[in-house]
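Next up: just one chain, as structure tokens, the form predicted on its own.
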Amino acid sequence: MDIAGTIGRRGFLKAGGGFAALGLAGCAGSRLGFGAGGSMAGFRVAPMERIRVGIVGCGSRGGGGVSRFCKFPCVEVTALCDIKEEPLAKCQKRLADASRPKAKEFLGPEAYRALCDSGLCDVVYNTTPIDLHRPVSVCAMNAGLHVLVEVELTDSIEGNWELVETAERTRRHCMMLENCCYGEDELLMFNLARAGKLGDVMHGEAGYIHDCRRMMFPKEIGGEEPWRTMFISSKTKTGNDYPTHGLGPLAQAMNVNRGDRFDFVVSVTSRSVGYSEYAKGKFGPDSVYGRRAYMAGDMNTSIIQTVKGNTIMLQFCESTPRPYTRMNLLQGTKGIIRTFPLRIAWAENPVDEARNFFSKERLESVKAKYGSKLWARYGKDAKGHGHGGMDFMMDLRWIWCLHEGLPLDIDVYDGAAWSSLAELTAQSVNKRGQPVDIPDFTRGGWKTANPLDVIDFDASSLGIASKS
């Protein structure tokens, strides 16, 4: 395509990876044309018999990745990067305990650049704090590496555009690792939608309700502040700051970016009380934390409408004592599925009613027929490997896709669209709930992109035998 003809008002933005990326100044809407390489919808690379992984960010999440990757014979952890020596040592021990070779270490705030240029890796696993997701990912793709990014993809609309355009230009995968898309109930929800058992799906509800107050503060006055502390004090963190866990599975079931797309969002947030009361109770009302103002409201509620008129209600709360839930509701013209706990009901024909959820016996029958074949085959392997097994299933899937040369389930457009809600909901909240347009990161590609199919495969070629 004629790149010069698409520049228009675009300016050059300096990126953390040391390159100039094309950007559209002052616009959160659709960009003009694709990056130099074209659309990433359905993108695939040649099958990778051996997958060499470099981990940037070797704390709890990166260390867990080391242990999980060692379960796959075709995956080698070849490089480790962190700003501290202790996490590197812990990851090396995990490798040694799994009888795996020692990985090369890269130590320092910008040592990820040397890792990306080392020639040791095919894939970078980016588990850094959110403000480093973009520069590390851009650097990796510019070095010819695929990148796997923990949620969210990045924390700004401009950052999401930069990752989209970098992936298009470099022809490298940029997958956000949304593990909740691989939960057993979420895959059942997806399968029921694909099988048409819920009818014409038009509405979903999702959320992230998690009492995280203890993680937002140091253990004691004078202790090291968690990185999360700055988020709850920031004036910009007024919307849904963690949208993807609940939103991702619904977006896949509702064919977002593959036949439909997010159009706009309206969002409101309750007043902020929970963090202040917790801080006063833990540290005292006259302490530095007891006196601090917390900008993050306790409950954010957002409504997304798609171009085709479907709706999603999304909620977010981390500051009150409440049992964990992601909500997960999918409603169609024939029936409904919701989780936490799992409940299903549908009508057998258009004039029937569904007054009650299915009995325990019928629910088990539905699960047996429409449940995930991956969980049936590899559920015993998955249990105990992160978040109830979702992490293992997520890894099993992206490893399989790279090994077989298949498109990844969550492409850069998905990651950008889902992650963009963090900034866009804040914009709506700060405009008293006014609608805010959601960018079309696919630039119209959603109209022709193929929907995801039901996930089912035999992973024996990866050296993973079914234990069912």
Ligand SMILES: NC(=O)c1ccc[n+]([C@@H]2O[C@H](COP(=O)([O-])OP(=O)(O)OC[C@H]3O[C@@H](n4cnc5c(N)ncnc54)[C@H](O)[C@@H]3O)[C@@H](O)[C@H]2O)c1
Second form
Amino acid sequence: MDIAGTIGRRGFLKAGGGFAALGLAGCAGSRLGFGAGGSMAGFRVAPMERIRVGIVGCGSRGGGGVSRFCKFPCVEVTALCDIKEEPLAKCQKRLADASRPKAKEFLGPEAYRALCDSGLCDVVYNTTPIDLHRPVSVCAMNAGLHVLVEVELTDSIEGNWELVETAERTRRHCMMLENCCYGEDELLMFNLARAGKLGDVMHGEAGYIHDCRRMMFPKEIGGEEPWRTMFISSKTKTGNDYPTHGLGPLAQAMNVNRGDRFDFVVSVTSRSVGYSEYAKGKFGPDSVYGRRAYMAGDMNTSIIQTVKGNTIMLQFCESTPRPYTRMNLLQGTKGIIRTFPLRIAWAENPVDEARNFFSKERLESVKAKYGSKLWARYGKDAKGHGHGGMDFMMDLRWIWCLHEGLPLDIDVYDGAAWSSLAELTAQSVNKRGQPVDIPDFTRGGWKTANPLDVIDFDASSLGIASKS
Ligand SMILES: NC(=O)c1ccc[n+]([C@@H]2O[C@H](COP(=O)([O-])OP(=O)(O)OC[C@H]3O[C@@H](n4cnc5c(N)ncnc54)[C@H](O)[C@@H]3O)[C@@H](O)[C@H]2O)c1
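Let me have the form predicted together with the named molecule next, following on from the form predicted on its own.
Below is the entire complex, every chain and molecule, led by the chain shown above.
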């Protein structure tokens, strides 16, 4: 699956020794040059019967990962790394509660390097704050490990290029774990697009609209500043800082990087009122947060156009009182699906109208016919795990792909393209909404990469008893 000969973005020299040499170099090893190994489209490795995972960043996501992975007999959490002892202890307890062996601990800000070089892991789950996604992931791949990175892959264009080129050079998977790609409604949306029920799809809408105000001011209430606060406490950040939850499922359904690609984005942001009013009301106008000027703006709205002329409208807001939504809308020549809540309408023929969304009964019959087979089989196993079961489905899928030696659904190009919108929307906002080009991280590979298939597999060989 390894397409040789792709030249790196900067035209760097071929690395020569390839992965064999890198295996010796390990995490601390010297950089051999970018992009030496060719395209990662369709990249797969030999089936892995046993998957040894090291978790770097044992906080909320990392701790949840420990419990989730313990459901899969072929996955062993062998190493844990954090800068604090408490999260390590919590993860060890989760392992003990699941009757799993203790993992080796790595403590300290650079201890992830020793974890990567320890020989204890095949895969690193990188659940550090976003500014560490890049160095930890590069280190893991340089040590010969596959890396699964929490969203977003990294927050700069330069960083996304480095991850692309490191994956190509080291021939290691670098998958951004976008759990929303495995939501029940998102997979139904994907399946309907593949079945042609929406016709020729030309437009999508999505977002991340989540009232996070109560999580944003921890110092004022006696806690530490978490990763979320970096965005609003920055004096320069603007745009859509968390683009991938909404964008990922649309990009997959619309074949981005697999027959089409993002071309450019325009982005505007409303003035910033939400955080300020909240902080003044909660902590007083003279508090640190009450006096702060918030650069981020409340509602960011971006429009992406693809080279084939399709459009995606993407929104981002964490600072206003409003029910959670990722919106999810896909429109084609025959019909529409939108979620939060799920609604579908289509005409059998593009010349006909679809004036009303389907009745409850018809919606149920559409779900029964086109809904995700994965959710039908494992939905009961998934419920109760993170994010309404999406986390379980996502794990089930990447574990299955590694176990069977299949390509992963979200390759390094997808992670980079989706994540690049964080910086690019900010660039456009700062230029009064002017169009900003989106890099082609595939360097032309999007023209020949195969579209994703509908996900349908029976994972009984993994030993998870289906309760469905
Ligand atoms: N997919 C999702 O739905 C989702 C939800 C929440 C968070 N996230 C992502 O997950 C990541 C982590 O978020 P979280 O909520 O778990 O944050 P968290 O603060 O709970 O956990 C981060 C952990 O990383 C540790 N850490 C910091 N520096 C480190 C270093 N140098 N080496 C090792 N560990 C270090 C911290 O001590 C902490 O325990 C973020 O990138 C975030 O964007 C994704």
